[in-house]
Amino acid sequence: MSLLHDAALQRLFGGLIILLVVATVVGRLVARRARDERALATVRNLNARINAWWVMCVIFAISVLIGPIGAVILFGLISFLALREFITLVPTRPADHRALLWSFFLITPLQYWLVAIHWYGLFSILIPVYAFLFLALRIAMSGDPTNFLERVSAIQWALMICVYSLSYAPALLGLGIRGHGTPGPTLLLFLVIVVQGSDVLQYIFGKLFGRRKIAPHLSPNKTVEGFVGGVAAATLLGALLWWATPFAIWQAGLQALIIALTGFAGGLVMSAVKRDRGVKDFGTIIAGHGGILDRVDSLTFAAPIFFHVTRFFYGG
C-alpha cells in the first residue's frame, strides 16, 4: 500500500504535518521571547531540528508515494552516505581501497536489492557472514599487514552499522503479519516516528528537567531525567498510535518502549565512536543535525531489534 491508498498512513502523515506546524509556530514564538543567550542557543538548536524534520518528512513522503521501491532506494542512499561518513573517520590505507570499493558499490547495493525482493534468508546473513569473511580476505590479499586487525574491524563495523542495521528499516515493508497481510509502510513510519520522537523528547525533557548526567564522558547533553521522561513519553506516543499498527494498544506501547530503549543505546554507542575519533558530529550535511549518521544513529540499533521482535511474535 502507498500513501495514496492507505488511510492509516495518510492519518499518520497528516498528524505528523500538524505536529510540525505547531512545533514550528511555537518555536518561532519562543525564539522571539527568549532573552538569555543560553535559552536562545537552545531554541535555535530546537528550531534547526524542526526545519530538518520538515525536509526529512517531505523526502520520506515522496519515497512512500513512489511505493516500496522508493523507500528501499531512500534508505540505500542513506546507508551509502552514512558509510561514507563513517569511513572518513576510521584509519584506512591504500591497500584497503579495493575492499572499500566492494563495500560501497557491490555489497551495499546487493544488500538493498535482497531487501527489495524480500529474500530474508540471504539479506539477514549477507554482511555478517559472507561480507565479514570476504573483506578480511580481500584486505589480507593486499599484502599490507600494518594495523590489519584495526583496519578490517573498522570496515566490517561500518558495514554492519551503516548498511546492515539500517537495511532492516525498509525490510519492514515486506514483513508479513498474521491476520494483517503486509502493513509495511505503517510499520516503517511507526518505527521512524517513535525513534525520532524519543530523541526529541529526551532532548526536551533533558533541557527542562535534566540535572544528573547519564554518560558525561560520552554525551554530556544526555541526562537521567531526559532519558526517563523521553522514553516514557515515546512509549505513550507509540501506544497512542496503536490504531495504525497491527498491534493492540498495550503491544504498541511495549514495542515503542523497545524502540526507545534500543534507540537510546544506538545513540550512546555512536557517541562513543565520535568521542573516540575526536569529533562532535559525523558530518555537516543536515543543518542543525550534523551528518546523516548523526540523524539515524538511534535507528541503527532500533530497526533490527524492532524487525526481529515483530517477526518473532507477530510474523505470518
Given for the second form:
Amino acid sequence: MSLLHDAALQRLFGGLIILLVVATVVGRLVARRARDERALATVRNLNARINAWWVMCVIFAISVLIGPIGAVILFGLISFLALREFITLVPTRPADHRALLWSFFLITPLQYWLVAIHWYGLFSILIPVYAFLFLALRIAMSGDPTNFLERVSAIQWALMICVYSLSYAPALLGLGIRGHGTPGPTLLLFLVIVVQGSDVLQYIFGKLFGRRKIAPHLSPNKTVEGFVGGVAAATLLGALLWWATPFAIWQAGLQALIIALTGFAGGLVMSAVKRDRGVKDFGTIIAGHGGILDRVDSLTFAAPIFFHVTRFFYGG
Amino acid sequence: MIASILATTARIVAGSTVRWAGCAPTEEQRIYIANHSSHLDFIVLWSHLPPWLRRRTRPVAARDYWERDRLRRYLAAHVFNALLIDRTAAPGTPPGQLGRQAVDQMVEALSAQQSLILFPEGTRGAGEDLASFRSGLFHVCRAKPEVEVVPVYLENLNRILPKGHLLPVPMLSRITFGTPLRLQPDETKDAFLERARQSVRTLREAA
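Swap state to the form predicted in complex with the partner chain from the form predicted on its own:
Next comes the full complex, this chain leading.
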C-alpha cells in the first residue's frame, strides 16, 4: 500500500492525472477546430493516444499500488506481449519451436522471478550468459542448420530487448541507494515519467516545429527540432521532479538527460528493426500507439542504462 | 457458453487480427476455403465469425481425428457442429465412394441453409506453399452453384502450432477474408480449382 503512505508517490500520480485532464480538454478543443481531412486524422490519432494514456496510467498506478510484486507482474506481462510481437516478425523455422517455448514460458518468468526476489547476481546474467548459450544449443539440437545464425541471433535479440532490458525497470524497486535505503517505486516512476514524457514531448515539438528529418530512412516522423526540444524539455521535467528522487536537482536533470537520450536511441533502433521487417508498427493492441513494443521501445534502452548508472554512482 | 469461451481462448492464443478485405460477415450462404497448416486453423477461423454466423457455419473435418476420444467427440458434435467425413474406407468399398459420400454430405448441409468451412488441400501442409485443391470443392459447387466461395488466408498459425507439436508458441496471427467467387457455368474442374487456389494465394501475397 505504498501509494497511501508515500507523499512523493501521491504527488507524482496526482500530477499525472492533472496532466491527462489538461491533455484531454486540449484534445477535445483541437478536435473542434480541425477542418481538413489530414488535420482531422492527426487529431483523431492524438485523442486515441490520450485515451490510451489514461488506460496505461490507471494500469500502472494500480500495479504500483499493489506493491513491488504488482510492478514486477505488470512488466513481466509487458515483456511477454512485447516478445510475442517481436518473435512474430522474426523469420523462425518450425525447428525453433522448442527454443521459443523455453523463451516464452521458462526464461521470461524466471527472469522476472529473479527480479522479484532481488537476486541481482543472477538476473543480470541469466539471459546474456545462460539463455544466450542454451538457445544456441537447443536450436542446434533441432538439426535444422538453415539460416542458423540468423535464427539464433534473432531469438537472442528478442529476449535481450523485450525481456532482459525491460526487466531493469521493476529491478529499480530493489536498488539500494547510499543514504536513502531502497527508494523503490519513486525511482521507477521517475524513469517511466521521464522516458514516456520525453517521447510525448518529442512528438509535440516535432508536430509544432519539426522541419528537418533526423533519420529519414528509419523513422520519417522524427525531426531534429522534435529531438532537441523534446530532450531539453524532458531534462527540465526530470530536474523539476528532483524532490521525488534521492538526487539533487542538477543530478536529477543529468539523469533525465541520459534517460531521454537513451530513450531516443531505443526508439531509433526499434524503428530500424521495423523497417527491416517491413512493418510500420509492432502490433495493434494499443489504439493510436500501435503495439506494446511501440510504446516501450525507448524504455528498452533507458531502463538498463538508468539502472546501472544509478547503481554505479549512487548504489549502496 | 462453451463455444464463446473456446472462441475467446482461440483468439487470445493466436493473438489474431481479422480483416474482411473482400466481403463482410453477412447472412449469405458460403463455403469458406482456407489454407491448412495447423491444428489451430479451423478453430481460429471459426472464432472470428460473429456468434450468430458461427451457429450456422459447419467446419468440414475428418471423422477419424474428431472421434478419437470423448472430448473431441463432444466438441465436434455439440460445440462446433462439425460435418465429419470419412477418410479411411472399410475394406471392399469401391474406389471414389468416400469422395462421393463426402460431397453428398456437404451438399445436404448446404441444402439445409448452412455454410461450410473447408480446407480444400485435404490435409495440413508445411505452410510454405498451397498444395493443389481436391476435387470435392468443385463437385459441391456444381451441385450448388449459387453458393459463394470465400477465400480465407490464415497467416502465422503454422508458426504458432506447427505440425507435430502440442504446445503453442504465442505469436500473433492474421486472418484475411477475400473476395467471394462462384463456379462459372462453363468452367472446367481444373480451371475452377486452380482459380480458387489462386484466390487464397493472392491473399497471402497481399498480406
